[in-house]
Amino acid sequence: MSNKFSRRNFVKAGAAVGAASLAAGFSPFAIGGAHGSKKVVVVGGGVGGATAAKYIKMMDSSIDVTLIEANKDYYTCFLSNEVLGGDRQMNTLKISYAGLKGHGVKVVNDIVTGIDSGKQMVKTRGGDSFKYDRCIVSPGVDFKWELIDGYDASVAENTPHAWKAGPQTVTLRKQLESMRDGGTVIIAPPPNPFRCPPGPGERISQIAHYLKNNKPKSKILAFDPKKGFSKKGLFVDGWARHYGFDAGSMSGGLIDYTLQDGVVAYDARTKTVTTKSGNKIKGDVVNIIPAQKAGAIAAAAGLTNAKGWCPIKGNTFESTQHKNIHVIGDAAIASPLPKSGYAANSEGKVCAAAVVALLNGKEAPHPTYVNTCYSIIAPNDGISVAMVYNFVDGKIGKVKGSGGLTPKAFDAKARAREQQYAYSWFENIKADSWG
């Protein structure tokens, strides 16, 4: 944070957001009602599609509202580094939907398969279709797997990308588990726009932590398409002070950072990289994480543009494409909102206030939004940024002074405590989105 604003403000702010939410939207639907006709289906149980279908049952109980989603139980990708790192295990991302359905939420194990738009009805593989007034359809990310020549979904198997926690998470780090002390580790981060864009400096940061731990004489080589990336002054300061790293020269100790220069193309037999410049280096594990678009169905339902991700309007959330269907989470364009947890969260809930609105007869609230994005680069060295978003002339935009960055000059106490934030932010956004 900013020494202008600190963080017990932000919460303020935070809070200030939810009873704002709650006089507008919440307030006038949560009377319950005679059961209706009023259907919602969401698609995409994650952060977004598990708040919104949530709270539109909070907001008015009236409302059916089936969640489509293909797993039984979901992975947060948030904190999920540390699994890489050594500090958490798998079972601590776990989340059943079972919270959902204690509210009333439908909850079916699906994959969606079409999203018929004119006869407003979701179509599922098992056969089943699922007629709505209104659609939330949150589908995460998919990959470009066509920008990089030999790596594709099959090769991510065995070389993952682990951007979406779950078996490639386990993957990958047994991988660094069983490589040699001395080995070389790639890693790729992928171009603008992606799913939580300080991730990868996170994943450096928790895969130095582990070798440094376990396997000092190993390197992380990082090759990054862009000219800079998400906290990058925090970053590096903190693998300076972890990891042997000189900012100046982006290289030295565990880690190695090539900017503007990013993995083109792969060679899984011999685990070779060749980069934009043309050079070409074998890795002993290699994390390639590649562009990124919108979930297939998305674009399957013509909620896409051309860069392949949904245009929406910002006060609610409902596709430029196709009436009564929304689009939350990272497949909406709705910049400066970031692709993050917490930033699908709030959508969710912005989202579920407009559709309950409109549902009703009623014109949607006035929208804001929230954002915070925690990274962990070791052990009590937690750092964040936040931000409190409005809704002005049609567009989303920063609330001004509303937000910051982790000052840079080190606090051993601020950092920890930064840590302990990130760790109860994890908590309460699961009992939050899911609970």
Contents of the next structure:
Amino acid sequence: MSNKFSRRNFVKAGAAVGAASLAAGFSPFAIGGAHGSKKVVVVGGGVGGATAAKYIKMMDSSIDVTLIEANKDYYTCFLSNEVLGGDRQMNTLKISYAGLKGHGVKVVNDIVTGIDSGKQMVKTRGGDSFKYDRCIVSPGVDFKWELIDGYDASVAENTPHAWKAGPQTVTLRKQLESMRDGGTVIIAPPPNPFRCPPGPGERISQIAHYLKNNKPKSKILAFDPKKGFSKKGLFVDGWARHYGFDAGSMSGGLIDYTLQDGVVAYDARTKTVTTKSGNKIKGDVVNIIPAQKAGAIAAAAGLTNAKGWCPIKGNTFESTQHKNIHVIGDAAIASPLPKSGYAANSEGKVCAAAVVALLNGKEAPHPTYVNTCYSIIAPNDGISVAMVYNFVDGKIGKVKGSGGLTPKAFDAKARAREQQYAYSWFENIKADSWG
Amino acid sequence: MKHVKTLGTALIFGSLAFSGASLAGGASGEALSYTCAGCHGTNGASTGPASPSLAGMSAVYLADSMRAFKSGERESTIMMRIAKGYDDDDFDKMGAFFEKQTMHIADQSAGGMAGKGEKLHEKYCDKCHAESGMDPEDEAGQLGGQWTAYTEYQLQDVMDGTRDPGKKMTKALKKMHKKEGDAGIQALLDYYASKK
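Now show me the form predicted together with its partner chain, since the one above was the form predicted on its own.
Below is the whole assembly, all chains and molecules, this chain first.
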């Protein structure tokens, strides 16, 4: 979008905002783009932002939706662990924004530098300004680099976290490929809360799958600051069946998992991690997943709390700190909804319905949410966790008795199907969010 | 697009349709159905390879299936767990939503026995699954144009007793299998996959 175009929008949007607050009887079927149409600016084109943008257009095509995203293409975090394991190619993770454009969403390739909640204006590094009636911020996560001495964004170029899929996924895969048989892979899962709770367990599984078939003398050493981790029972059962692991000692075969002793320092020159208890271990491949917080723009816009996450109202995802700005996805405090792709997709729809209703002078409809996460332990061995959520007494809650984990007793037929359903999840959530 | 028109109405009436008994707390059919899309596709049009499409499916069949998943009468990997989050009213709303959508035809290749499969379908299946299993009026599941992996799972489950779809179907399928063997099942799958 050119400067000229955005200035023109700015003038017309000024009139639109004035009308919006009075427009209790506004017709949702008003035709026409520029003249008086309501403006939504979506910041971030990940699962949450893309879903919200698409569904707003599906629900009310008269709303002018602009999505601003830093990257030309998006790479899904989900199933990127299979790239590390060698069973998936990077191009299957790649998403273009053509689908959203087809729904009438204006996609702008730029970086948002500020959100002025008073002027209701989003500003970009490219120098453009975008006026909004409602802004939806879906910035994903950023890292608390300061918690691991010696590890930062530049060190992560060569010692990748790979917790945002893309070039770092490729780097980590190449490092695994070039590692000698008998090498040590160090994985440092993050403290809670973080994006994709079952992700570290799946990553360990996928790397073990690669090592088993290619470098069986190697070892994965995990140093986790937490007391436990998501889907632990199912993962350790799978590691025992596939990778020689012993659940009692939490070690054996290809994997050695240390709980309550996370990585606190890293020496990039010698590839040596230091754990909280003072252990120093040298790795051949090191994967540090740092502690997380909401994406940087959320803090810059004053949307975060002291812990770095964004408090929201659970039925609209409107920030409790700034009016007319909604925050969805991993950055939002939507607990008990997890920080997952499926939850971001579900939140995007709840937020879209609320924004459409509010822009049309109506009350936000009653929300409903689902989360479903799959993990692939090994070929033909998929597991899942699911939950249905409701909104009761002003809070998001789990629907009692719903959801839960794949039953622990191993059933080969069901596990093979879960893998196929995981791939269906992958294809459908890509299409539903960006297609 | 159909949903654009219907949603305007839904947003107006959604907040009035609150039912205290509903586990999902009175959400509209649209809102409930949108939560399915991450696995079953936007408006129930699944991109596969295994999650079934729900678009254009019989409302009665969908709601009955969800009730059976919820009670455990019908087994599944994950649907049983998710179905426990909803009540009958929610299932009816989802069924009504998906039935309104245009039936989705899976983009997949078919094996070479579709001709044989068509004859078998007419002989053993057509009585309950009308129009190649593509007529929601029959209040049965979609067969033609459904994802093959899903249909294959269902036939496996009926054959090994995991799924009891009622005496009629079990009897018909087993009779067909006794006469035609596994090739008969493959022929049926080829036929359903060939429907465009």
